[in-house]
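Quick heads-up: it's one chain on its own, the form predicted in complex with its partner chain, in structure tokens.
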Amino acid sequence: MTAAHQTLTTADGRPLKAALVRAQRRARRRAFLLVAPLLVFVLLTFVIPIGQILYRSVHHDGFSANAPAVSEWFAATAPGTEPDEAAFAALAADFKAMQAARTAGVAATRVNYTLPESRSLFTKTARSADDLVPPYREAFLAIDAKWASPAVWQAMRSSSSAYTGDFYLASADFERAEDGSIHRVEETQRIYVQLYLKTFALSALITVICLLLAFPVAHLLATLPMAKANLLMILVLLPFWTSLLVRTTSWIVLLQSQGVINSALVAMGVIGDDGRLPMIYNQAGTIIVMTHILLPFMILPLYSVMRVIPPGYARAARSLGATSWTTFRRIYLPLTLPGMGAGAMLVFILAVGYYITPALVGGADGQLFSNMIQFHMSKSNWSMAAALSSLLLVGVLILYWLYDKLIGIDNLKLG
């Protein structure tokens, strides 16, 4: 009876509970130490760069750091205040400093985000900074009449703080009016929201096409005997392992107007020589090539689910009187849902961020959101690129989180 009240101990006499806790703590620490080097590496090369994007999307001190005097005036006055002589004097002082330090371009870059084409105004004024003598207002107007425009002052006002939401406003097709109010840009200039929607719509379309193409193939692979299935699997895995650029090149060769398919069709007399089909350098090209590239990502998860569906279920349904269509719809299809979900989410996530293929075969109307980010990067519009990247990142991370919730990243398999 007394034994039950005694605490269990280890061989060297310590209480078992404490020893177990210690051992667990040690195991936990060891596991963490194994992961730690990689975590630090990924933090450095991945998390911090992403953080810098987020920071740059709300921070740009090009104007506020180089034009401190007038920035101070903006801070002290209410939005929409008419610029008085003090404001012009502050601006003149800033321009003289900027001309000496050759930083007018940097400040202009910031203002240019809010009011396009103000760069020339800045560089022109900086060049004649020596002419800026009292009365300052007249001196500025003598250099360029645009200095009287409230739009320019509004743009400078929104540039005068280092932290700004302007880049997000611009990426949602909004702009600030002269009085500081926010409204949507002209209908003809609304590009970002439309592009965002188009990227999601095209990705959804590609996902659906992939699903339709992958289903019969995965089913065939899953029901064939192992030896044959493994042989056919090579046809799925080879594209998966082949360089993306190689596959894109191949499609250009196949689809271009002087390419293999068009030439074959002309030779067979299906189409005339002047009726060659435009299948590439447009939206159709993007869809065809991306479907081809992403198809294995759909086939593989579908296959691994279909492989383990017992064939007896379908036979049982048939023997109980179900037609083959009912068997498929009521028995087989629901059992494949996990595979369809996993494949569809993976394909959709990868499609939303696709860059290389649309850039090479997309032409004018097959460009996706990523290409817009690259466009701004190439124009050194880094803040705009950062804001657009952040928006895309949010979309992708929501999908990734959903994927983890529904399917679990542990179930991600390759080949």
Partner chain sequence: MPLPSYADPLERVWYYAYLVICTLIFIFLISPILVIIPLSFNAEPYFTFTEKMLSFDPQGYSLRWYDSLLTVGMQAPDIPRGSTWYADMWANAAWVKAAKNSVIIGFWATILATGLGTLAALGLANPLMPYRRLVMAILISPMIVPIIIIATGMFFFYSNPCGLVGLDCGRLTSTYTGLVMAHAMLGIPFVIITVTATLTGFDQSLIRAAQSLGANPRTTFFKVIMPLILPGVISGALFAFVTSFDEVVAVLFLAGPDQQTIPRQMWNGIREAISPAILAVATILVVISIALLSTVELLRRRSDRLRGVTGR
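Definition used throughout: the rigid core is the maximal C-alpha set that superposes within 1.5 Å between two forms. These figures come from a predicted structure and were not determined experimentally. Numbering follows the first chain given and starts at 1. Compared with the form predicted on its own:
Annotation: Cα of Q99 displaced by at least 2 Å between these two forms, core superposition. For I50, a C-alpha deviation of 2 angstroms or more is recorded between these two forms after rigid-core alignment.
Once the rigid core is used as the reference frame, the Cα position of A27 differs between these two forms by 2 Å or more.
Form predicted on its own structure, per the form predicted in complex with its partner chain context:
The next block holds one chain only.
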């Protein structure tokens, strides 16, 4: 056998190719074991919670699980079908079962999400469930005439399936009519879309303000001698060492009508005592306090990028005849774009999801979309809260995608 046909082996006599494959497999297994804790952490704290949110936003079996007979009648008939005696008989059987199992409140809560103020109708009927005898239509109408309302039956039809898109319809300010068609709610009741757009607009405004305030501070930090820069950095990081509630409360003391700032302006004669500025419990208070809280998240990425820009670039540009403005616009600013992008992403995403600060200083005018999510969670309408959370997540992902297309996520630098 020639040397070309001889099989290469390792020192212990194993074929070299098989040994390389085994070594690569061992390396991949070792790498997987190293990242396995991080993978489990991401699954438990990110993927699974988001999956549960998406699931809750389309699933609620409060009515369908406790009223199976009338749910079958809805499944067998077309939307808009007038309820007959069979429908009332099925509903009577469900009410008797719910009364025995004490689950009428659960079913009523689900219907109440679709048709407000219908919970009392269900609880009232459940208390008289044992008195329901044929003819069932007359028996239900004797308890309450609302059982003849098409709106009640349409609400039950919408609730008769465990999976529904009604919560997303409500999140977009739509509702189902009595015939099952979809249309927008009255203008006076449209709150979610307006609040959704307002949240993104305020978050963008706070991001721009943070950028304008952070840019000169970060530039000063990057150009000062290290000893002075470290001292100034302590002042920048000081808010991180202070409780969020303490900082927010301090701003309430400063901005309220009888607070430090208004009292100082009155003392200096800038404003009259009857013309104190409303700077708290409104939209202005939300912007001021959130800008202060989120400002370090803009300064730090900018500083990390500005610190490594060689000063020789600016000197070379000036030696070639460029003005200070041209040097800044053509040399310095493009080099800081990765830090600007990272800071803008951090501040914007944090601002979109903030709810504690707007709840404390925003009043009725300064509430954000996250405050509405918290409201529904506290009222136990988790499905509605999940739908609103999903819309907020989609909006952030769309902006993230646009950022990647326009600037490029590869240019995002946090340090």
